[in-house]
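A single chain, nothing else alongside it, follows as structure tokens in the form predicted on its own.
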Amino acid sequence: MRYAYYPGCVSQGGTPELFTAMKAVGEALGFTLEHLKEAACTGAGVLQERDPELGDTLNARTFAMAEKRGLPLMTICSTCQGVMGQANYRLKADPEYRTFINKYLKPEGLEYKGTTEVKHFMWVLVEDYGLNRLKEHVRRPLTGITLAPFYGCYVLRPSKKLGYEEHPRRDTYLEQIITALGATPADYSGKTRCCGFPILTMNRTNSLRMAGDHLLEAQETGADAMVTPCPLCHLNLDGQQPEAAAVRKVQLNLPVIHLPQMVGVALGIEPKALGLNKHIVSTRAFAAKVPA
């Protein structure tokens, strides 16, 4: 399994434990990840609101790098997936627009021909690697553990531009992976809603209230932890959890783990090697429940 690897900014800065965990999991599963270290930020949707042409140029540049290597592009960030997916949809749908964008790539000797496929690690596990193959690598099944899935907006919407017509069950992949690893997925309404991170700097109180609502609902299902494929969601749900609890005036103590961390624990990788000791809300109780 060989991919051009785009981890995104946050996994290398705000949540470096995610980057560490993906490296360990990739090696354990036999992935070859060619890190596109020279690639730029996707724009995170914020840049696109101001200058969509610049945003598409940045992403076309990354797609061209992967295309030049003849590899599909894999990311571990739901936000990156959403932004790149939408950019790729526009670039593939309109050859004239792609030609226009390519003029900005020409000085670097790059050209995007429109052949790159962009996939989140979550999609790769189900569609490319296969859940049966994943099960063969499980050394510590997460039996008896309940995990609350939290997708993040950008990997779900807009569905047409994210390949849901071809893969209509992508909005169940997180639950499928949780089940494949032996755990039980918690069902609650907030799992497909916004975590509040996009408005954190504009309306901090509402952002924290949104995060608090999802955490409380998941906690009330009896979940041992929440798992997310989005590091920006993690920043709000884990990093801001103490403040979210204060805003909601409730007790919150729900560990929030990254998708590769969950997979890594089930593969038998030690929690410390996966960065589970780097979270704001302690993951010790979750790790202790994993059968030896």
Second form
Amino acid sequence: MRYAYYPGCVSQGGTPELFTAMKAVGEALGFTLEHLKEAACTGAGVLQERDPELGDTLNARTFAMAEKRGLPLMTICSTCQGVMGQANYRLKADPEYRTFINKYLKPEGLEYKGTTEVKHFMWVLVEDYGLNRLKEHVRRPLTGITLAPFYGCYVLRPSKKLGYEEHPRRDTYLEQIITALGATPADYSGKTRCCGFPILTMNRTNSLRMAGDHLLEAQETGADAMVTPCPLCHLNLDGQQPEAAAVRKVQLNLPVIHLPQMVGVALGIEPKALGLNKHIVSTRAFAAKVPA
Amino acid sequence: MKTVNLKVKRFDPATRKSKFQDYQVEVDDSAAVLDAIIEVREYQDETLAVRCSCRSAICGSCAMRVNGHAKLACMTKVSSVSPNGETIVVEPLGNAEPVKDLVADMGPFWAKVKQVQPWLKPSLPAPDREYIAPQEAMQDLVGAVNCIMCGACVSDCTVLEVDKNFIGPAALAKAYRFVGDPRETQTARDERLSQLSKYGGIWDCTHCYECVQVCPKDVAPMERILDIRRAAVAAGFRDNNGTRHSDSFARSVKHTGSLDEFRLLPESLGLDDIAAQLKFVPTALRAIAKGKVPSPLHHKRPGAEHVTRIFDEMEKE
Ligand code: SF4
Ligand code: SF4
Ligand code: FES
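Having gone through the form predicted on its own, I am curious about the other one (the form predicted in complex with its partner chain); can you provide its structure?
First the chain shown before, then all remaining chains and molecules of the complex.
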């Protein structure tokens, strides 16, 4: 299990606990992660909006770095995954476009030939690692715990460009992983919707309404926590949870944990080593409920 | 032939209440969901209301939610949404009031389309013969022109769910059809872009791709919204948080290779908008208490000089 590793800006900024947790979990599962420290930001859709070709060039540069090492690329962010996945879709489909983009990579001695696979850790767990193998590593099954999945838009849509033709069940992987770890997935309509983070500075009220509605719906299922593969969703769902509760005039107290943290807890890694003490909404009750 | 189990959300205008009702019908193997619904209406329950016309994915009148997502019922094969005979849940379009059963009130939908003034405002007097438009310019509009006004995108838009004031994907895609038309006068175009940059317009879209996912005609409304954003910024409508956010984002990636989250928030809000900044103070303080605020000393990633070079070269072109 060797990957070129792309942790993304947010796990190295606003949600450092995600970076910590992935490191611990990667070691426990026997992953070798070669961090591409020179890779740039994916553009997160924002640069793509200004200049689609610029966005694709920055991502082609990252794909070329992975290709040079002969490794698939692993991300831990739904947004990075979606943006890179779409860039890769365009670059793979059109050799002429690749030639055009490669012009800008040449001065650095890089060229993207179109062979890199880009996979979120969530996809890697199910498709490459295998849930049976994951189960063998579980030391503390999450029995009796209910977890509400929250995917993040970019690993779901547009499905045509994100490999759903080959892997049509990618929209159920969170539930599959939750189940494999011994917990029960909560079902609610908001799990595939938008957390509202992208418009936090453009329309704060709407952004918080969106976060608040999904949190409330998830909380009302009786879930002990929400789990997400996207650190940007986490910034809104955990970081802004008190404000979201105020905007919707409801009581919210739902811990939001990162996918690798959930896996780590089940593997028996100490909560502190997974950064579970770094959350805005306390994760203590959740961690305490995990059978010893 | 195969058996289809339908769970239909029915709305009774007399009591203004909704409830689900189950039906079972036999249809052809190649049947669409609409065929199954019509089979019910024709042979089991004539009180079931559904709107449809062309049955060929042209008129746009049969859009409804099938298993939670907006689709044209005439274009959606039973076998695609129920491969192993699973029950198919059908509901009227979301973000709309039902009139009866599967028929949704399209009044607000059309009001929003009218709001963007969906007509061309060319220079006058008109030329003797036709207005000439270059081929490429019109090709760029093909996506927007393909819209059949079915309302699927509006049904599943995540922002409309929390704010009815948002113009929404269909009307904004329609707006691009004119913003991008070279026959419009500069004044008309600027007036449009100014209106569309306001609250409820292009900057309120949250980039969730729901509309792109459900549109049966590949209009990709979100992409059209981004087209308008680019046009608006290029035309100088820059005094908004969306443009500031985009500028701040690009600046930090260009110079350091990565996103400077520490600056992104205040720069997006506008450094002089103290009231807006204050709203985020509690969030920042909580994050600091947990030791997770990004460092104000934003370091360059190794190789950042190449990122800067790529920006420079591409911006020049
Ligand atoms: S991308 Fe924008 S317009 Fe489209 S559904 Fe999402 S919020 Fe609505
Ligand atoms: S943009 Fe697509 S989904 Fe929206 S109304 Fe037009 S055809 Fe229907
Ligand atoms: S009936 Fe006309 S589009 Fe379906």
